[in-house]
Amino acid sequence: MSEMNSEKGEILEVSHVNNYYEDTGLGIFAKRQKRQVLSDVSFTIHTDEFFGLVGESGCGKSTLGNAILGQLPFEGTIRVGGMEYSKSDRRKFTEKVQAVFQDPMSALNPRMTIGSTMREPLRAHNIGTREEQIRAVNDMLEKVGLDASYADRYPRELSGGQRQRVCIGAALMLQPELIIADEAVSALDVSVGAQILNLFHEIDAGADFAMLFISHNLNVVYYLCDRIAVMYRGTIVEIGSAEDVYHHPVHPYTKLLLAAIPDFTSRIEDDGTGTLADIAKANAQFEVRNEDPEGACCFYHRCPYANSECLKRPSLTAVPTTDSEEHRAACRLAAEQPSAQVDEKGSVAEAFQSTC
């Protein structure tokens, strides 16, 4: 992971963005009804920092991720090295931000060879010549761990864990400021994603550029990123650094994912409070409410916390509990309930574990 600096600028602003889906309904004669999805998502990025969005599907991680790339409206504000989207400027917003996807399948032109399609970001900004971008396609495929001679391949011929090399390859191409990384490593086997993993640390190691790197596992997350905010229903819950959220959560929602990690209840310091076992316990003895009132903390329908004081919604406020001013939660209780004791982090091998 890269190391803190305060003195280091932002790399990224998101600041109260909103986003709605509208759904049509069934017949012909149904009404529009807006759905909102991001609901005052507000954060920032360090230059070179690592940072890690994670919540379980469906939450609105990738609805953000494609707003940051321009490709969803918003409202708000988002601005990548200062520069605010929009479309007479694209080609410039480009070049400060790429995306990794999850499916590296669907991502490169089957009828493109690997150094084609490496090459395209060069031709389309007009960087260097024929030669030169050769050249330059050659050390990329060294540096994510392939040689020369892949440049003349197929996707076709390559495996899921070639092909997202060549994808993490292609993305650095601009040098860009920033790389959103989205899901980057589901889709792949156990020891595949370790490699791409540990891909990126090395990358992180030699070049300069910044990572929104989004995800369902938080073992994932904590292994890879500086800092991590845990999203539910399109809201930010709590946000801090990868070792106040894995290791001090406060946040019931952010207990309740780290719960449901196989065997993780066996790496927490006997303190005690049993925080994780008894959020685990409570939640599965908790039936969700009917009722979600408008304005009411995202997560009241199936926190066994709530009460009416949770009908009004919370901001992100900084943990008392914690020396870390960057440590903040969206709840109530977060200064009440005891924070978990988790020992340290385990292996990249073990960052697969986690089904939450």
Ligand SMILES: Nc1ncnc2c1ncn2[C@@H]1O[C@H](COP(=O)(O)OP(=O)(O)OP(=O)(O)O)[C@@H](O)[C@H]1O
Given for the second form:
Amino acid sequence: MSEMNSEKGEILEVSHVNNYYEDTGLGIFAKRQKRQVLSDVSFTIHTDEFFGLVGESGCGKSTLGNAILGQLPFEGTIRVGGMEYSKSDRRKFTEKVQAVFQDPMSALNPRMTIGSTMREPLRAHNIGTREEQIRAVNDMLEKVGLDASYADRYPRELSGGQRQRVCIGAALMLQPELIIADEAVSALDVSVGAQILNLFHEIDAGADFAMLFISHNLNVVYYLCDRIAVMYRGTIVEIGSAEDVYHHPVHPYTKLLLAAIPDFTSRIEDDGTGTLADIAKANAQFEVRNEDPEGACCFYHRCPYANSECLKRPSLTAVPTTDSEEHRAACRLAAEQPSAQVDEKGSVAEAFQSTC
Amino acid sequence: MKSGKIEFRIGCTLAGIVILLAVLSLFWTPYGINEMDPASRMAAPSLQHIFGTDNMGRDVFSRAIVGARFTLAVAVSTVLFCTLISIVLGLLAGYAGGWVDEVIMRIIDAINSFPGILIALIMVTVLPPGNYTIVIALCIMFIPSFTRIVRTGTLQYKNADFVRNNRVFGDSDLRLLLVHIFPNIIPLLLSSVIVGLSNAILAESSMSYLGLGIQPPAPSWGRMLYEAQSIIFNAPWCALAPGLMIVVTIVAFNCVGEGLRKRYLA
Amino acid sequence: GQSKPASDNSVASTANTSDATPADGGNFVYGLATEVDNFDPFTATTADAKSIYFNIYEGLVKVNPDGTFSGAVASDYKISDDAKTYTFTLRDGVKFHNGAVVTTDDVLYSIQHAIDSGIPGYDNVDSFEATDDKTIVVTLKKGDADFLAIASQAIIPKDSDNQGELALAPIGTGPYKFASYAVQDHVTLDKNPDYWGTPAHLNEIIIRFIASSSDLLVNYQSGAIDGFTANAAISEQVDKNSSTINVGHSNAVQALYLNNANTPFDDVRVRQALSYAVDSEGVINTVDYGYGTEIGTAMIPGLSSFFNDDVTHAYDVDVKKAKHLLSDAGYPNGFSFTVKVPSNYQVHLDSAQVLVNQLAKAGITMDIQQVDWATWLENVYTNRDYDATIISVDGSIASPTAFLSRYVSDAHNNFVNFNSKDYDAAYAKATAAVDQEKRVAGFKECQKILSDEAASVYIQDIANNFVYSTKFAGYTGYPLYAVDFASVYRIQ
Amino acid sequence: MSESKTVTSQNLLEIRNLSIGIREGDKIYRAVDDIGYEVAEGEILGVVGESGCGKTVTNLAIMGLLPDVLFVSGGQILFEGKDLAKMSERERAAMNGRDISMIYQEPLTSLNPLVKIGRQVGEPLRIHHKEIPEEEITKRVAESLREVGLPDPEVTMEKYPHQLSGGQRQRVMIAMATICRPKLMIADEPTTALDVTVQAQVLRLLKHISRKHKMSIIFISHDLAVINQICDRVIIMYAGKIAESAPAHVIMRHPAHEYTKGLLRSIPRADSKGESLPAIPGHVPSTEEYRDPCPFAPRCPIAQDICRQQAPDAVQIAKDHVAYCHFLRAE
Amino acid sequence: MRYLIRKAVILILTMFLISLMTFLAFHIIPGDPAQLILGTSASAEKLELLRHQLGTDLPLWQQYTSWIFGFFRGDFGTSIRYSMPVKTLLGDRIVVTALLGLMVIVLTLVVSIPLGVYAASRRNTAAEQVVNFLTMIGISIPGFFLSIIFMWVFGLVLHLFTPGSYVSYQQDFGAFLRFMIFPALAIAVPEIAILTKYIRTAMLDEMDKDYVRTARGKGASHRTILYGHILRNAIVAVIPLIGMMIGSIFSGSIIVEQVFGVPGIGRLLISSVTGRDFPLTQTLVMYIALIIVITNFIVDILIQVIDPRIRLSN
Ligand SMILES: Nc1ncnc2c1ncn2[C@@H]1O[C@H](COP(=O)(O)OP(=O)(O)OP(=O)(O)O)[C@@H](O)[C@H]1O
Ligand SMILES: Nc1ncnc2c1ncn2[C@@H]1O[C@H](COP(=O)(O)OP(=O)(O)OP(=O)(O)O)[C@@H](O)[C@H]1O
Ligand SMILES: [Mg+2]
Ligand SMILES: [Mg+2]
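The form predicted alone done, now the form predicted together with the ligand:
Full assembly next; the chain just shown is listed first.
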């Protein structure tokens, strides 16, 4: 909550954000219905902090990112540097927050030169003369690892990694206090993605800004971020320092996520002699429990530990056994389960299997 | 793409020839377009009259190339005006959405379901006389389809990643529309505009055919065709010359449009 | 005779029809470029409709091919010396198409209906009565030698048209009776077997409505129709070996009508200049293939006894004189004006295009503006909101008054706004005259004034040719626009 | 453990000196340049490489499904000893779906949106086994849907692709690809579009099916970790050429080629937090760009002049371990 | 349901707008039906009388409301020009035009679907080029020029039919069809060309889709892939065009009916406009608009029926 870490200062404050999409339903007889995408999302990002948001596809990560950018209507409050978005104040707001999106192929206007695109933020905010703007663009190109000659090129002449550099450069032009990076490396090749991650590292060292880094790859988030939030079905299920969440996960979903990450130490073994039932059992941890009652814990339908207590949605509670107060999880087990050095990944899977 | 290029070239060549003839007619025609000679009426094509003469003894070739001028002038100005209006309407409807979109689209729908001939007739009778009333009539008939194109394009780009990106940069709505969305619709629009040119030629000739077009003695191809109808048996060249000119021109524009479409949308 | 016999004009006919033997029976498909939408002889006014119902209805008297009149429903008539009392004797055994015998009641009803319907000329009827069951006496307010023409108005059964029922179900006494009608498609007429006079040869006449006169041609060439009436530009296109062309007149005055109330046409010198600049013969040759008849005044040559041929060449083309007159009138460099031409008449559009050339020689620029017929009627004819127009004006009856009355200053249909005290006086004098010679002289005088004043630029009486297949023969023309199917027969 | 699975002697598929050209206007580029590898019966072969290096194209060539602008410009594709590249389209069609099948990266677009799942899954049977009656096909479809772990096959059969989740669609694709029990299945990035949890299921399933039915799989991915999970042997491709090929555990532990090394290093791992990743500088050349004889030369830390003059030969580093680099010595 | 209601409201709104537009248009353009009927020799009193009979002397709003109330009662008024109830007048002609339209649609579908599929299946061959060339020409020929040419070539030169000898469908349906095939063809040629082109393009677009590759990967035959997989998807993309086609078939029939002398509603529309026959024109315009609007509505539904993605998912 707000009382903690106040000395550090908050750049982003998200409190009790709910968001709905109207399902227009194209069908003739389709009913219009509201579908909740974000439910009661609250967290803060401190100045100069890299904050990671992970979760499976469709859980609402991008929706949250867009809500913060003021591109979507939502309920609740979001403050960036103490300021709420309003259409009339869009300019001032955008000075504080900028974004880098997933697909560098489509994020640049194909009919504008790189230089022109990068000047766009300055132009929009009437910063400097033409010459000053051009100089600033050249400096920024340099900073993101491209030379000034790229200013005259068109996006189609650049590789994916180069384009993502341009996007990052453009986002930095206004020296924002917060950058939202939505899957900024997911579309890139491994080797190029690494370059971009490095770039984020470098500019982090040089400039003063916080970042909301959205990704579905826990490894990447852990690598880059100071703090991590795990989202499931529009709810934050676990939040804490990168170390705590990655190494001492509390929420079953976080554990599942970690267990599913393919790594270099284990291999899937199967001699083909088993039955389909064996496979089913092995996959059980991923299978869907048929019931998904209203108002229950969002993970109820997949949770091996679920019991009747879980029919009431738990709120984020601090995990007691950690040294850091910051570590919180939305699970009944959060309070009772010792999170320190719990299980290895293998045993998580077992836990999942044994209950199904 | 290669095939697009070939079409584009063929189209440009044909269109070039037609336009050249039209321009030529500004300075020179073999005979006056209203120069009549009853003695040599309905003369078959010959060296004197390469497309023959019509029932009043006028040189069909001269009339056909001057007709090119009128027909093209009508087509070009129609498409020009209508594009300008449609751009405004389409961008507005697409970008603003909501009731603005609803109102614009309903009117467009109504115009679309309204017989074109009636629109033409109204315009021609209501507006002050002049060759370009037909332009306004055609314009109204063409606005729905063009507006749709612009609107669809706008909708397509309204939420495009790069537009969203620039919105985050702090660009104003107007700038987003004019600098980021509109230029990207241009290729789509351009090929439609060129196809629209040929539709305008078709429509102009249909209107002239119904007596609603260019005022005589100025020839337009539609008018020439109409006048040639009664002598088609004895002087088929009078109908074939403007008819084929229309076909060639439309093929030319369609080729150019197709070529452009393939080049930019492939 | 009042008109040159039509056969005199049949120059274009190459097939020798006189040898052919007539045969009764068969049908004839006639193409009409407009629609007959109304068969009520009291309300229908389109020339095409009249040309068709000529075959269905008859009046007390009926016009002859030479322009004279002879008895129809009436077998006999007597005209008093002062031309004020007309006595008609009903013909015996004339039957309507519905089988009823024509009685004096029917005739009285018809006359009253004509008066009620405002048929021109009937306003002059003072009283009418049946003195016995065969005799009808009509008394006029003032003597009118032309009343016979007026008395050719249809006789219809008593009470048959109180609500305009005849429009769709005509009943007359003519050689053909109405059989069926399909909107915009065709009308069928059947032979009237009970006809009192020489019965028709053909059993059935199908009149097909065709969208335009050029389509007439196509349909004729394809064999879909057997005959049609059209101007020379169309009729000249047919194959002359298999067609008979009966050259006739449209019996209408084609002119470049000038709005005498508008500048510069309020200046007689300007109007005269235009008349000198225009070469009617050129128009006739170019547009009408030489078939039209040149005129110099508002009278058709068909009414030959009244036609003032002296003024025909009063304004033979003289560009110098035209220019001279123009500079006198204050237009040394010419001027420009717009001519409104109804777009449904290709002849007039073509004529206009020829005139553009001719007037240009005298330094006058004429811009053509096509208007649709309804617009023309409202703007040009009714509201007189125009400078000039090209049109053919016809007479509703075969009488000089039909052509000349509209030039009287306060005539409701004086759409050219002609205003001449001399003319008004001359016209009054002519119509008052009972004596035929005086009448002729009076009307000729009127025409002379129109010519002198150059009320408009009179061009021609356009040729209106009846074209039909050589499988048929016998067609006879009239000085009215009428198509007499009864005269046509199939050749064996 | 995993080391136990090695290549059997019998090669199901052998690719020799395969080159694939791209026709673009009047120009011809090379998408794949003189590559060769083999797949043993029952083996899972991983193909790794960055985007555009030619993974998909190579495998489309095996299926005979190259788009019009691409063509096999040289080499052989031997399947059970017969050269696929020389076969007529008809002969190819007879094998596709029956002997060789393929699953694709994008499970949504790879299914016909207007056709019910049941029909689509049963289609290979309908095509290749016309003798099987319709009820039997329905039964087999249900069976194979159950096999890929889709609950309620009868219900699923009546659904349309858009009514299924990504993971379910991918499993439908697998059911479709295996229904005729092919000898070789090509899986082109089958898990890239899926969430990690779903990915784990699909990998497990593929492995099971391969082992159970002795089916060979060519598994394409750009994620080395995924490859490591299920593959027996791995081929590393770079810019249309093969860089290295070895058993999976060897590649992961003892990479020989500089590209492979770089690739492995640039993956963020738990222990690299806070450090700068040793990323490979530069980018993969596109097909239109000039490529050095060793295409990796511009990005290679140890590149010398020779790399820009001469293509490296295959160097047999160990049994089953081959790399293409001038600076490697055979052991 | 909401969708249906919304659509219905929009439909009514559009129709209302159209009726208002027609009405206003009619009172803006010059031309007095009474004058048209009575011609140049009519007297002022006669005109006044007729205007009163026709009701054209009433205030505008009264004329409109009386028309619209009549319309809702199913009374479309009496044609001024033909002095017949509009309903009677329309009866036959709607059938004629509908039959004509139907012939055009059948011709178009029968020719363009196989042709489009064929062209697409022969991608980059001479055959495709020939089809492309033909469609290009087909699109470029003005309908009336084509009609004139048909009339000339088929009617006058080859004597395949007799221009002008329209036979009513009630009289002899065979002869009716034989005659109508040419006007139908004159309208259909450009439509065939357009549809062929669209089908070809849609097929080509679909051919590059992944599911086609899947089908080929299963070993499906060329034919199965073309007709079983691609065509259905291509048709989904083409269906919206059919809505537009109805409109252009109508415009086409206006001219073609005029040229070939077919007594359908196209020809009636022209004469009703030139005759300032307000009740007739208004009804015709409403009728045509209704057909176009309803067609688009049907197309909407059709797409939903064919495309399960848009269909109700329950
Ligand atoms: N414009 C929209 N209209 C309706 N529903 C939407 C819209 N955009 C997103 N959604 C729905 O909202 C949910 C969250 O979407 P969101 O894009 O935020 O997910 P995400 O976590 O970013 O997923 P991914 O990892 O795939 O990007 C999804 O279920 C999606 O279907
Ligand atoms: N249809 C095509 N037209 C032109 N070039 C193509 C086409 N398909 C592939 N290519 C080119 O061939 C090369 C190899 O493409 P391929 O699809 O095999 O790459 P990939 O390794 O599968 O990449 P990814 O990981 O992105 O799927 C690329 O450079 C690509 O540009
Ligand atoms: Mg997202
Ligand atoms: Mg690929």
